[in-house]
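Heads up, the chain below is alone and in the form predicted alone; it's given as structure tokens.
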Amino acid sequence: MAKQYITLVASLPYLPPFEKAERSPITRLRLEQRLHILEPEDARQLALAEALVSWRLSLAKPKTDKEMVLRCRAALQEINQPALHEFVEFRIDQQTILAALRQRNDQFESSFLEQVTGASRWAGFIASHWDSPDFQLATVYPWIPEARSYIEANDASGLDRLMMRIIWQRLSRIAEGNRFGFEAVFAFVFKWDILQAWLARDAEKAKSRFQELIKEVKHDS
């Protein structure tokens, strides 16, 4: 399998930092063609992880918090590759903290945190430290104060950029741990996902700005 994955990693193009990228160096179709080399179990676990925590697919959120908990539990039980399991837990923790920050910013302490207990190891801790500005987790997650400031300012773009940067850096460290193994492969896939989401967002901004310019021209004419 080592030789097989060396071939796969060597076939993947360089991914530029998402904030500097002008286009994606590979399409999803081309990426899927390369991922066919994956061992069936690795491919299955990657698919589970993508459905749960990829930037784009996680936008299709479950209808209820309970459904989210059940989905997380089921997936984590099946994802037994250590590095991938750790990454999925990291993303679930991140999503839980952000959701809690949003809930508190709306001054609405609902049953959310009680319902998600079991999905994230920090859910109970957050509930116990609800009145602390950073849930007393800033030493563990130094990004929380900055994320909180973006949420309080309703700056979705700034928050997205921060979260993408944190995930990207995490994936880079994972890939460095095994440059020609499964870790490097799934790190590439999730980085590609971030890059695609960033480019799609910029494309929407460009389209919106173009429409604004058209309105300005019509208004002046």
The other form holds:
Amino acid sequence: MAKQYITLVASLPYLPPFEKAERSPITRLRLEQRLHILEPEDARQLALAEALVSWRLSLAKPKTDKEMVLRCRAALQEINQPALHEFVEFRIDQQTILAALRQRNDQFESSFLEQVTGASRWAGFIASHWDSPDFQLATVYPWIPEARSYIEANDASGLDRLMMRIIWQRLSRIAEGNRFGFEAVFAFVFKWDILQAWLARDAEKAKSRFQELIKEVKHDS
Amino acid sequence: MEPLILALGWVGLYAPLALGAVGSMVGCARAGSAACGALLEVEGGYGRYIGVAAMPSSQTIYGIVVTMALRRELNLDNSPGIFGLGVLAGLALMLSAFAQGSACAASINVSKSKLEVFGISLAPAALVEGFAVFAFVFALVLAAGIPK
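Moving on from the form predicted alone, kindly provide the form predicted in complex with the partner chain as a structure.
Following is the full complex, with the preceding chain placed first.
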């Protein structure tokens, strides 16, 4: 029988759909206090997944594709909770597809996919269908045509909204599978992360952050 | 063979109470865990959550009544009937308490964020209670037909 976290799930507030939310119903500090109920192994797996696929990756994120692939491989080997493993794989695939769409839109070749082959199961498939508009993956991922149209239109905000909506829906389905289990807990954490990112959108801050990144890249090179 | 039949009679006699109690323990624990979690999130009205958490305890009461209705001097004529009736009634009570505990936990979980659905969210738990009552009443009716 799957582990139950009835008290923990019941202690978490209702999360409104991110597009309608006006404020976050719980702070990170309070959320972490509640998450102390998690068993150590589950907490560790959640932390691994968060470090890899949360919407707002920490500043200590890997600087190269190779480093990222190594981190993905190591984490996927350790994340053995089936629903969490599947979600992490889904996010890695999603990020790989988006990266491929961006690279192709910028007239780059598919060579970068060789480096990420170990992380996403679709890397080789995308490379061999590079000239197909949706990499022949639209039946598996019906959002690809819409994402491609946003990338072609340089609409980063629309793309973000689409990706957030897709992840949100997937997390809702995962939580419905076990309403009081670990699935519901990690779905809440990742949905909360999306909600925070949505509420924190700020054009001015984004501009200064972008400038910081540019400086960082220049400094590195 | 005779001691075995008599032993089964004893099992059937105590099964409604024992299985009903097991169900109530698990059901109340599930609903109670949800109530404890909800207490962290709500500002008041704690009593209603604890009250809902106690709903699965009724199966133990039904079990006690069925056990009392089946109670008689056991012999080879009535032991098989008591075994069948008692075990099946006990199983029905136990499983209904499990299900009711889950339904109560779900009710507590949704009503903590939206108090206006508190009443309607208890409907699934009440339906489960209805099935437990069916099992209870018909166990009493059929118990009357078992030889003394």
